[in-house]
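We begin with a single chain expressed as structure tokens, specifically the form predicted on its own.
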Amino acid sequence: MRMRNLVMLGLAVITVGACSSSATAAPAAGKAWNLTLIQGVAGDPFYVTMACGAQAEATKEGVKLNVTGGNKWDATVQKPVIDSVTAAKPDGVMVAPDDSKALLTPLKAMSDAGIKVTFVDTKLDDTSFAVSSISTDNLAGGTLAAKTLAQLINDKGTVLVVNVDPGISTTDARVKGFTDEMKNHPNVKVLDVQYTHDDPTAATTITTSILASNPDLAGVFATNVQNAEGVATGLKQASNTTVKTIAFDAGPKQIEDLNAGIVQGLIAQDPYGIGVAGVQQTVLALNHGTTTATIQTQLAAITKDNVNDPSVQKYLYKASCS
């Protein structure tokens, strides 16, 4: 009961607003826009929930989607898939840039060619030329987490945050919004943060390492889908069931490792309706309407408990769109 309490008080707090515009744009007389969804890992399924939704709001506005990314989270990788893409001349293009800075170059040249550009989930420093910047909320996102997983642990001991990498607008505000909050309960010591790459199998050497040396290790902020399976991994391998993990994102695996008592909460996005918003303020300003510089999406605390609830269903992402 108490961390059904905790989890709806968490609702509370974080839901800043479903996509403000939600006005639907048509397109101009006799134009099927093109436009492209640029993921930040393609197959991820936050990435695959966000085409979905990308998909059903460009048949609705009757344009053509195409949907493109990296096989690895990493700039050098997504820099030629951004080249392609300019190359390849679309009206607008959706983007989840792998790096906050070093993709700068490419982007704005994307722009300059006369391409509109949205961010979507990740953006660049730099905003300047998008149409629109859609993500989740992800300092309120951080603290939440904080704040749940404090309670988890008695507000005392030792965690662990196991991050991507530094340079990624949205977990690097998940990582401020944890470690600002955890300054407010003394008797929690957080550890330095660990990188992973995005890569699961560093997150469970990563995971069992850190048991090994911090035998009073009592919980894990995983900040993403790849580190949280991974987390799960390191966390069964040990054999441990002690250590309290809250995770970012809500893919199939997830649901499955909540369910199963390895993870104990989850931090879920809206990656559909990010496609959504991301669809609508690109044709919105292909059609010289009024965009909307920045929208922050929902989130939902999700826990063992309120899995089933209708309320949360929508948070739980996609392995495929059918």
The other form holds:
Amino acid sequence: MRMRNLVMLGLAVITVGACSSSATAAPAAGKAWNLTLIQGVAGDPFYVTMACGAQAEATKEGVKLNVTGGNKWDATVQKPVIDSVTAAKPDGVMVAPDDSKALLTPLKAMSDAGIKVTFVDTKLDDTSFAVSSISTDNLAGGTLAAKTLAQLINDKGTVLVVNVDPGISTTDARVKGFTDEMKNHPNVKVLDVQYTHDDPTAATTITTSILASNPDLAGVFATNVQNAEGVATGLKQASNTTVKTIAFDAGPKQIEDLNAGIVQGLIAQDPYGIGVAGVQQTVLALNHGTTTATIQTQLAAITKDNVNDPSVQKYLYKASCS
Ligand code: T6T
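Would you generate the structure of this protein in the form predicted together with alpha-D-tagatopyranose (T6T), following the form predicted on its own above?
Once more the chain from above appears, this time first in line as the rest of the complex follows.
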């Protein structure tokens, strides 16, 4: 079955999700504010691309931007990063918290120190003190992943979900969208969700061991860049050509795996647009403009068939801004 069939689902009309208000947010005249972007983890192509968008918008608006992040997806690693940014007292911060509960205290302290806080990508359960929360419609993306995978496996068989950690707003929503949709596919059995702590090597180990214990495995849903990379490595090492894989994100290695036919579909986000909107909302708040509490950016279903289409190029993540 060719992945053009994604379009036949009527869902993958290239983009899903409400349009962000970023297109209409007029930059108000203001000071040369100092902003900081705290990435969920440094070096991840999703956040590299988000930083490119944030920097482009910061330059456009004449504000300064610092970019920082921990070297691992871990709330205990991110907390001291948050604390040191608060101590440096920038005017505004765009932050992707690694855990929706554990980072409430340091982020509330940041806001209480008078720093405008905007959530980009991930968010806390408590968004009451944030200027804005900007993300993909992750629930819809998870639903789309399930519908697509169900179609690829002819609506029957065992499927595996490889996820980061529980307690992350984005990936939790993706899994919820996926598992809720699979309830409409009674002949598809979803195995217990496996967690990798954002480590591709763990995703490879999990894939290898689940393949050994479930030789009839039909499909995999990998919820982000690192999981997708690790799953693809596991399938390659097992020389498995039968399992169908759908993954969130569109990092450079994921595109290689898509083109090689190891992965059949990618639910790509618009991290560049999230970075742009993050700066816009934070600057609006600093200039006493009207901000938008929740912004959902678009996503795109990418397959081997449409990966070279001009319309999807903005959804492919960058390894660097140049
Ligand atoms: O999928 C993105 C991001 O949306 C998620 O919150 C964490 O993982 C990524 O950064 C990709 O690795």
